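Just the one chain here, the form predicted alone, laid out as structure tokens.
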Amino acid sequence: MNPLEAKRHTLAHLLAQAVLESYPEAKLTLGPAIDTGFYYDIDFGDQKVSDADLVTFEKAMRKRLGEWKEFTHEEVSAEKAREVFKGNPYKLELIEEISGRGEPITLYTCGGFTDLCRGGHTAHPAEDIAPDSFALDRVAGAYWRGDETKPMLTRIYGLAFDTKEELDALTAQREEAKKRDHRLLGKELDLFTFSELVGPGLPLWTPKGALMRHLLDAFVWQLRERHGYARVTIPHLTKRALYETSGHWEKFADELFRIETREDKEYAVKPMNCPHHTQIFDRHPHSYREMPQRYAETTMVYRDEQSGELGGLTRVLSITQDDSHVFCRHIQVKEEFFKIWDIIDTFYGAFGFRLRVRLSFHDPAAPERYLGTPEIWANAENALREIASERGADHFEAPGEAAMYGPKLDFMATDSLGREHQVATIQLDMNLPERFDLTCVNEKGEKERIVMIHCAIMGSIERFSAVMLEHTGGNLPLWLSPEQVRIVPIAEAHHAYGKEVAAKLQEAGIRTEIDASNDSLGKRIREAKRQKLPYVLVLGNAEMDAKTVTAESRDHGKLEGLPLDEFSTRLTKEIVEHL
């Protein structure tokens, strides 16, 4: 455990003793180090805790931290463990896991204040952590064990750095992520909306919303046709045998929109494409020649997400996936994944996103969660390394993120606010080609099992456009917005060259609105910067007399006296370059 987290562990404790000073009777689960603090699980019974509480709280761990002098700890028998927890069913259930593990039990003292805890904390805390480097946060609700069967306790977050600056500037950006929740983003742009008719994690997209869509889908698909994909298309339902056959219907079973028919039938509303896929391929016998088969397609899947998940864009029960499965032999799979790859660089750099690679591979601890042999996973697993060394990627591993096919390589972009976000996916399958029995005839006559190689550029057009709205702050770049230039005439003597202008632009297939309307300059001007337009034409006599046109450049400050022409010729290469 790093020092920094040793003090968020640390911190965890000390929170659970400010709250017994006012909830004596509250009962105390489990309090673990996070990424930017810590939590603790408790269950206040009756009492109703809430963000008021926190500033109580916070009070009493400054001044219960002076007198943390030094951690103590004692190794116990399960017996004495259950005398000093009596009454508190949480620790008692923790206890006869650990004893059943046969692992020691421990329990650690500091301030006076005894936990059960398995140790990692700061050795001198009042020296250590400074009164100032942390704050308690919000208040959240969590079921125990994260199980929805099981009570539901209270959450409470805290913040800890190792300065107040660190502090600060978490908090800064908090405040900026605020302004910038894709869910305000998408109102104020008029991009995406929600119906209570239509139902919650159901997103409608507007005709702004719309084409923003499409051209985040045209650009991955401009850089997927030259790496040889052919466009298929599938239906939103299946046979259950289809599933069955791909090990989805046991593994997703709780994921599934299921439908019956008149006639008794069993059928699922997709939640992925790959087992539909696999069955364009096996309509008939392939060659080593016809090798690698590419197929990509953008479409919806439907996944029943619980209520309590779904959020903004982030969590949906209507999933748009640009995906695409290549089938190809193992000698073409590190050339197949080096194309990927280099689609993926150049859609994520043209919106200026760092990026680094999680190789997330199986938990070995609970093979029942995936599909295939310790053999097979190895081989796959091995591969990957392999691939990200030789691409020499800024990597780390991961093991229990994997899929339950197979292992992938996730790339984790990070935004202009620094924070970290899980974008496109490369996942290498050797499982589906098996339970499909997908094979080629090699040169020598002879079928050959393939592999199958998955991968969603944007990972979800919702997603994706979250993360995206909020790392532009809704400044979306010059290609991708629906609205590129707002022309606003000075006075109605300027509507006609407006309109000249507009048709201009227009032709040069450049989208141009013009408002003419009776609101002051003032106001027009306001209204096209508030809506983060990225050209405002304003135009008057200077303008119209020289046939020229005056900009405001929403990221590159004012362009006077520019000809039309010159004006359209740098607008098109900016979107062609999509700079």
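Everything numeric here is computed off the predicted structure, so don't read it as measured data. Positions refer to the first chain, counted from 1. What changes on going to the form predicted together with a further copy of the same chain:
For the two-part rigid motion between these two forms, residue 472 is grouped with residue 340, each C-alpha going to the part with the better superposition fit.
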The other form holds:
Protein chains: 2
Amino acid sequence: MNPLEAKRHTLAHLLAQAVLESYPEAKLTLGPAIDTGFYYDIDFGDQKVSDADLVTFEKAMRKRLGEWKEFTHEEVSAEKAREVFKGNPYKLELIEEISGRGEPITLYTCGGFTDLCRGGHTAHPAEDIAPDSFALDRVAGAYWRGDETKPMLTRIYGLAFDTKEELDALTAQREEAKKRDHRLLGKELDLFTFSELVGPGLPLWTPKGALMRHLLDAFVWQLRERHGYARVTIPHLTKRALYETSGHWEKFADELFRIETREDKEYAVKPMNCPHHTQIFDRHPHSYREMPQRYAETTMVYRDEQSGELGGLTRVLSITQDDSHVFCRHIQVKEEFFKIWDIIDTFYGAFGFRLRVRLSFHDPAAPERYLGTPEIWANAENALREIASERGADHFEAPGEAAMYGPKLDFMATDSLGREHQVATIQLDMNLPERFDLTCVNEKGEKERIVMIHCAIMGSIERFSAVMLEHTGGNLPLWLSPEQVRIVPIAEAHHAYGKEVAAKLQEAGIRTEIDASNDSLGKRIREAKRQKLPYVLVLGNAEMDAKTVTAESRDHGKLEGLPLDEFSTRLTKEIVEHL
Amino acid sequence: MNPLEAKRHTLAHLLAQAVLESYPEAKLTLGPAIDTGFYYDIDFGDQKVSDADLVTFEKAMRKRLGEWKEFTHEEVSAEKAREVFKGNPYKLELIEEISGRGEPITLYTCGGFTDLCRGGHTAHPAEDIAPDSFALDRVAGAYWRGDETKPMLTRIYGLAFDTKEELDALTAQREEAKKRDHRLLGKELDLFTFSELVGPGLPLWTPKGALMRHLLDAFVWQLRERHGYARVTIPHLTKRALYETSGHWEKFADELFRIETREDKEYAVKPMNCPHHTQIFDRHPHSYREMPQRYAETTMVYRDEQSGELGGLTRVLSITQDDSHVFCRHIQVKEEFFKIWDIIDTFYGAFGFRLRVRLSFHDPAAPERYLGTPEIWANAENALREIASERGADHFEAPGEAAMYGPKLDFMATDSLGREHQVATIQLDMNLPERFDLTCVNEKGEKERIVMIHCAIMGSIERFSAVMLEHTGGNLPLWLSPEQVRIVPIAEAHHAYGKEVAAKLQEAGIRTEIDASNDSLGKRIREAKRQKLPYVLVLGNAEMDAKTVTAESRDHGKLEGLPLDEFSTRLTKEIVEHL
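The form predicted together with a further copy of the same chain, contrasted with the form predicted alone above:
Every component of the complex follows; first up is the chain already shown.
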């Protein structure tokens, strides 16, 4: 256990003591260290604990901390332990488990507070822990041992770092993240909505949101088209037979939306596209000269998630994948991975994401978890290793993270708040070609088993939109803004000129709207800024007479008295720059 | 009954007599006139009648026709009729029905053959009917009275017209139609495929087919964008609640694919898009200044059709609608209809379809079938009448053809074989806005009920593709051809020049492929023609030395020794011409 983790675990004990001061009847359960601090799950019986209690608990923790000079511990018999924790069924359950495993039962004590614990604390809390380096965070519900058939407990979260500065930095990042919550931004920018009648997890995309999606997808397509991809189109349903062959009927058991037809046939709504795509590839034999075949399709897949897990765009029932499948020969794998990597780099680069790559390999100690011979795996993983080194990319290996059917490259993007998100993945699949008996005819006229490469650049448009909206804070890059320019004529006398400017810009393909409403100039400008529009043109006599524009650029400050043509050219240049 | 119908009905009698000569035990049932001739449904017991029998029957009909001088008829009692048709349960059933209704029972006789019949024959068949103006067509199965719980009968179809020339014309049209069957063309041009594992009625679109769909849809979108439409995006699922409000849960009872989730919630796969789109419109209030709102979305809908009805692209489970919904005020209806009509004219005009328009109105004698007041209907129908007259379009009124919620314009396209297909429709809907309480805030600050206009330009991409493929015989217009130019270098020495030409054309956005396979020149040219490619460039020494191309144009003959630039410009011009 590293020193910070030890501090966090120590603070969980301290929290427990503080809680018992106010609620002596509360029953403690478990209190581990976590990523940003610690928590303790506690059974408060009929009593309700709220955020207001946190102030009291936190004050008590700071007061007690000075008394927490040194931890002591003793090993006790199960009998003794049962005596100490009698009346607390949770601890008693833990004691039975520990002694059942034949492990020693230890009690740790500090500042007069004793808990059942296996250790891992800071030795001298009063010295080691700065009183301003931690804070209580929030209260939530949690089932005992995460099991929904068991009692609901109260979980109290705390934040803890080595220094106050680190704590403050996290708090600031969280404040910023709250403002950038994609659910808020989606509403503010009018990108998507949800309907009670349609249901949670099923976003409805408004004109602006649908345009944003379309532009994102067109960008990916543009990159793919350069590399020889072709679009295909499949339905969202299939007979059960397809998934019995692919193995998804079993593997996706719970998440599959199943349908019984009026003729009692079993269908499913697709949770992925690969099995359908194999059927297009397999419509006729392919010569090696036609390989690779590269199929791309942006289409929705559906997974039956539990409704408690649904929220915003990060967990949805309808997932739009910008999916692709390359059907190729073993000797073509490397080149195809390179092409896809190029696409990923260009795409994420356009948004200023930093990427690092996880080489998700098989676990050599558990060969039974994978399909295929050790030789095939060694070849495939070596190929990925080579690709990663050749590109000089920031990468690391993660044994045991491979898919059952092959190794993969997982791309992790760091956003502007320093948070890391798993985004694109490229997967090498040696399994579906076996199951569907996919081959090409090679130079010798023989059937040759092929491989498949799965890749979604955005992953899903919903998830990528969420990550990208929070990363940009809703300041969509110019090329992606549904409305690129808002024209605000100062008075009615300037409406005609406003229309003239709008027509010119629209002719150049720049998405432009006029706000000629009766609202005051100030209100109209504020409204345009609230919508985070890249350019707001305020047009009055000066501009009208000189045939110029004055622009407030969201990203580049004020541009005064620019000739219209110059402004239009400047924007066109800025728009194509991302490509 | 018109004279041709009378002839056809007469020929059904004549067929019955001919059949009884070969199969005296056969039991006659019903034999009416139909669109292109007549049929007779007959119970042959255990005996199997095949196409081979038709030759015999037809010969017998021609022989007997000379004896069919004049029809006579008599009215008989039910008792007498039962006596005549004893042993034929079908005729006995008909006799009971006729007498049950208190109608007269009549027997018609000619050439010594008597049948139960209500009349409608040509008076002197031997004189009136040309022996070469009819032919037997085919044998099919049909349930007695169309009821699948009743016995299966043998239906014999005949073709009949006034003259041999008309009969020959139909036969020729049918031969042509057979060659143009979109299912064959789809395979020949490699546009779509079906998979046993995915199931019937669920087409899978190959790279070429998906590109064709994409180009069709992009064309429609281009036309819509000019008229202020915006794309929206919805999921394919919804909770049951949406369709309870819209009325579809009940109305689409049988055709709805229903889903029960892991949490036992009821969902449906959407059979149409309007209810979802109302939820996007309704996400916030709209001022009259923002009206109309025009949403467009090309998306698949699903209907649970009986599998016996599935075939090719005309009857599918997955239907891609190029759907749109205009949310507007009553006073905006006319203008919006005009805009859509413009789009339809341009779109169908690009393929050379002739259009006529059916004004599908309500039936004033059955007001209970419709929603809304007579005044609203009168206004709406007058608006459609005015629109149709103002455009000077070929139109006709059809009372009783309106939808429950409003009148519509149905567009009928005549294809190159003279067949008429119902294609686009524009529907005025005063019902869903009521059910979902859709309003805008008008000039007085009051909520005003709005209307919806539904329209799909292609109807569905699947059905339109079928109609268009058969109409063009697979000769897709240049702009729509997945491959526009095929380059065939005469020998290996010309490959480099072929690549140069391809690169030039691709740079100009012309979809070009090279066939540099080892096949003979003749075979490669034949293959390109079999694929109905618009342009085939055969490149040899002459072209290479002079930097020209020699093109075989599918539609414009041979173009010899054209400078490459000139050829490229010519194609670019031809491509944009349809817009």
